[in-house]
Amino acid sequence: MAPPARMLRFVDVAQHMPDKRKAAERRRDFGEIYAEFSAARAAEQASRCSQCGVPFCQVHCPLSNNIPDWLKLTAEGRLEEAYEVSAATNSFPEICGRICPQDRLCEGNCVIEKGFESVTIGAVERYITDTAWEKGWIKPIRPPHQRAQSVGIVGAGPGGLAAAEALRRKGYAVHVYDRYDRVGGLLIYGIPNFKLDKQIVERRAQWLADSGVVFHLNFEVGRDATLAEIRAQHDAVLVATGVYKARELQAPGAGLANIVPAMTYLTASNRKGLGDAVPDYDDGTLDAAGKHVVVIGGGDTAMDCVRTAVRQGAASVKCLYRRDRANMPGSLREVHHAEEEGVEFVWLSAPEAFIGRAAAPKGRRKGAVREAVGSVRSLRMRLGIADATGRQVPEPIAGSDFDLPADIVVKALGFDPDDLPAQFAAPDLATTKWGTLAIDRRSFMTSVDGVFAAGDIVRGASLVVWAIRDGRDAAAQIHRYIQAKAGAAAAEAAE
C-alpha cells in the first residue's frame, strides 16, 4: 500500500491502535501487549492528523513535541527525517510512545477527538522510533568539539538521563552517578515489562555509553562521596534522584507483615523478571500467586501493581479507591487495560482498618515472622463538596464498613522526598515545606552554587515525559552557567 498522498483522512479512517493481545494471553507473562505498526497501517493512521493551526497536542505536550509535523512526514513515508523531528524535542520517543498517558496528553487534546477519535499519536511515535533504531539511523553523539568542562549527575532516571544526553551533544563530560546496579531508575525498577520492555531502556543505556557518558552504579552520594566531594570533581552539578519514599497509610493494624510500598512490590517484580535472586519475591512473601490483593490508591502506579499481581497469578485482584471512575487520578486506557485482565475496582471505598490473621505467613525467613494481614476494613465513601483544587472531596459514609480478603495489600498512595540534605551530607541544600529541593525557577540552581536540580525532586512525583522536560531545561541552564563562568574567568585572567 502507498502512503496516503494528503492529511486530514480523519473522515474517512478511523482510529486504529495497534493490534493488542488478548486479555487471556497476555494475563500469562510480561510481554508488552501492544503489537508494532505496519508501515501502511502507520502512515495510514498518521494522515488522519488535521493539521490544524493551533494544535492542542502539541499545547498539551509537556515536551511541545512537534507532533504534526512528524504525523505528517509519517504520512508521506518520510520516516528518518520523522525521527529527526521527533528526537529534536525528545529524548527517548520511543518510552514516552509506550508510557505517557497520552489519553490525558496530546490524543486527549486532539481537535477532532470528538465525533473522530483522535489520532493515534503514542503509537505512531513508538513507531517511528522503533524503526530508527531498527534501521541504524539513531548513531552514537560525535560532539562538533570536546569541551574541557565536566557535568556530575546524581540519578540515572528519565530527568537525569535526558540532561546527560543534552550535555553531552553540547560536548561536556558527562559523569552519571546512580545508587542502583543499572541505569534507568524508574523506568528499571518501577514500570512493569507489560508497558515498557527492559531492552527498550538498556539499549538507550548501552547508547549514551557510547556517546561517552560515564556512569558510576552502586554509587550512593552520602555513602560513597559527599555533595561537596562530587561538586569538587565537575564544573556544575545536576540532582534528579527522583522521590521514592511511599506515603504512608496511618490506620489501625497497617504494622502488619505483608502490607507493602507499591515501589517494593514493583522493584521485586521487575528484578525478578531481570533475573536477579529477590529473597523477599522467591521466599513468597512479594509473589502474588494463588492470593489475595488489595491495591490501595488510583494512580498509574496502582495500575502498575493490580496488572503486576494478575500476571503474578493471583487468585483474585481488587484496586481500593475512594473516588469514583471519573476522578482517577491514572489513565483511563490503563484502567481499562486493568478491567480486561480480571482486575475488580472497588470504588468509592477506603481503607479503615487491617485485620490479622492467626497464622504465620507461609515462607517467611527465621527472625522475620510476625502476624500478617488477613483482610482489610472498608468504609463505602461519598463525594462532597469541591475543594480549592475543584475535586470533590471524599466522605466516609457512617455503618457502611465491610471487609475484602487480602493476603497481600500494595500501598500506592504517592510519593515523597527524602531528606536530601541530610542524605547528601549538604546542610546548605534549601528545600521547600513539602521536602522538595528549592531552587530559582528561571536557572534551576539549588541554593549551593553549582548544585541544578531537576524532576520529581523539585516538582514532586510526576510524569516522566515531565523528568524529560526538567531535564533538558535544567541542561540548558547548567550549559549557560558554565560558559558564564569561563568567560568571566577569561576576562579577568585578560587584565
Ligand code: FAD
Second form
Amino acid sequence: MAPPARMLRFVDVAQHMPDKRKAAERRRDFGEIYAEFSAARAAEQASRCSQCGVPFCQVHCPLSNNIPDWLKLTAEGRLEEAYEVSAATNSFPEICGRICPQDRLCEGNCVIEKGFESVTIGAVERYITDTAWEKGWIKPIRPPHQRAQSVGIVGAGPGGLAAAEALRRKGYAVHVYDRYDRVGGLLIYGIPNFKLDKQIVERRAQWLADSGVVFHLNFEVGRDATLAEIRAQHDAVLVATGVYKARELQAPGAGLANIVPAMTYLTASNRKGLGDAVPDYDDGTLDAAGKHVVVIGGGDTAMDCVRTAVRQGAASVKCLYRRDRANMPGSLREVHHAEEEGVEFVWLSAPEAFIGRAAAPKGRRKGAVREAVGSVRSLRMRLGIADATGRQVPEPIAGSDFDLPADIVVKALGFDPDDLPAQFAAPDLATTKWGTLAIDRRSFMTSVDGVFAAGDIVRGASLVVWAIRDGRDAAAQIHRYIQAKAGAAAAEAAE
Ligand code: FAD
Ligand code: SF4
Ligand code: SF4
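Let's compare: the form predicted alone is above, so bring in the form predicted together with ligand FAD.
Full complex below, order starting with the chain above.
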C-alpha cells in the first residue's frame, strides 16, 4: 500500500488548474477548454488540502461530497478507492467536476489560509472519475436482487437520471420517458460542448441502459400519455421535467424576426454538433457566422450563448446586462472565459426597443418576409436602492440611449415552468405561486399519491448538482413509499 501522503502542502505548492487552451484556439472549435490533469499533477494538487476538521468545502457542496477523503486518497495515488468514495455521494462526478460553479460552491468555501488559493476540487473530482472510466472500474449496475415493482420517471435530465441510477441499484425496474430523442436533458441540448463534451453524457446514458434502465424517447407525457396513464403502469412516478418556458422581452419590436430564445439557439448549435440536420441552422437563421450578435441577460445561459456565437464565427458578440459585473448572477469564471474569447460586455444597459433592418443604418440588408432585427436601441442604467431581496434595482438614465448593430438577438432572461397540470391533464397536481410543482419537502411527493417530483421543476432554474441531489433524495423516498405499500399489502393479505 502507498505510504500516507504529506498533506497541507498549500504552503509550498501553488494552485494549478488543468492546462487551459489559448483563447485564440478555443474560438475556433467546440472542444472542452481544460485538459485533464496528469496523475502527478492531480496528486500534487490534492495534497494541498489541509484536511479540515470541519470541511466547509463539503458543507457547501450540495451533495455533501466527502471531499477531504477523496483528496487524500488521490494524493496517495489510491485512485480506485478515491473513485468509490466519490461515487458514493455523486451519481455523475465527472459531470459535476466539469460544470459545477465551484467558485460559488466547494472551492469558494475552501478555507485554506488567506493569501493562498483554494484547492482545485472540481478538477480533481473530474480526474478521479475520468480515470475510473479509462481503467474500466465503472461497471453496469447489477442489483443483488430484482424487485417486482417498477418506477416511471418523466424526464431524462440529471434529476431523472440520478433517480434512475439510485432506483436501479435497489433493484426496481426503471422506465424513463423523455420527449427528446436523446438522453440528458439540458446536459445534451442546453450546455455546450466546450463546457461538457457530449460524449461524457452519452457514455452515462449507455451505462444506464446497460444497467437495465429502459428509455422511452420521443415520448411526451401530455401528448403520448396522460400522467394518470403513466401512473397506472408503475408503482410510483417521478416528474423531473425541468423548466423551459423562456421569459419574454417587453419592448417595442420584440416580435421582429431573428430575435430568438436562448434554448432555440443553443439546441440548434448542439444538434449541429451532434451531426443532426437542423433546418433553422442550415438555412443560416441560427448560424452566427459573419453576423453581429447581441445576447440579453447575465446568467450562465447568456454566457453559453455568447461563447457559442464566438465559435460560430460571429463578426461581433455583445452581452447586454442591466446590472454590473459584481451583480451578475452568472459564474465569474464563465465571464472571464467569455472575455478572453472576445465577448464584449455592455454592463448597466438594457434594451429599450428593437429596430428593424428597414430602419437600420445604411448597408444592412432588408428583410424579405417578416422584417428582421437590425439593431438594439439600448439605455444606460444605474443601480438604485435595494429591493426586498437586497439587490439594487437598475434604473434607466434618461436620454442615454445608444444603438448596437444586431443580426441575431438572443433572449437569455431565464426560464419559468410550463403549466404541468394542464399539460399532463392532471388538475389535481398542485403548483406553487411560481408555477413549480409543490411537494412535501420531506417525502418529495406531490399532491397526487405516488407521484414525486425533483430538480428544476421543483426548485425553478437551478444547477445540475442540485438536480442530482434531488433525484437521489427523491429515489430514497420512492423506495420508502413502495416498501411501505408492499408491507401494508402483505399485512392485509396475512389477516
Ligand atoms: P432538465 O435537465 O431540464 O431535464 C428535463 C428533461 O425532461 C428534458 O430532457 C426534457 O426533454 C424532459 N421533459 C420535459 N417535459 C417532458 C414531458 N412532458 N414528457 C417527457 N419528457 C419531458 N447548471 C450547472 O450546474 N452548470 C452549468 O454550467 C449549467 N449551464 C447551463 C446552461 C444552460 C444553457 C441552461 C439552460 C442551464 C444550465 N444549467 C447549468 C442548469 C442545469 O442544466 C439544470 O439546472 C439541470 O439540467 C436541471 O435538471 P433537471 O433534470 O431538473 O431538468
Ligand atoms: Fe464541488 Fe460540485 Fe463536486 Fe460538490 S459536486 S465537490 S460542488 S464540483
Ligand atoms: Fe481541504 Fe479546503 Fe476542504 Fe479544508 S476546505 S478540507 S482545505 S478542500
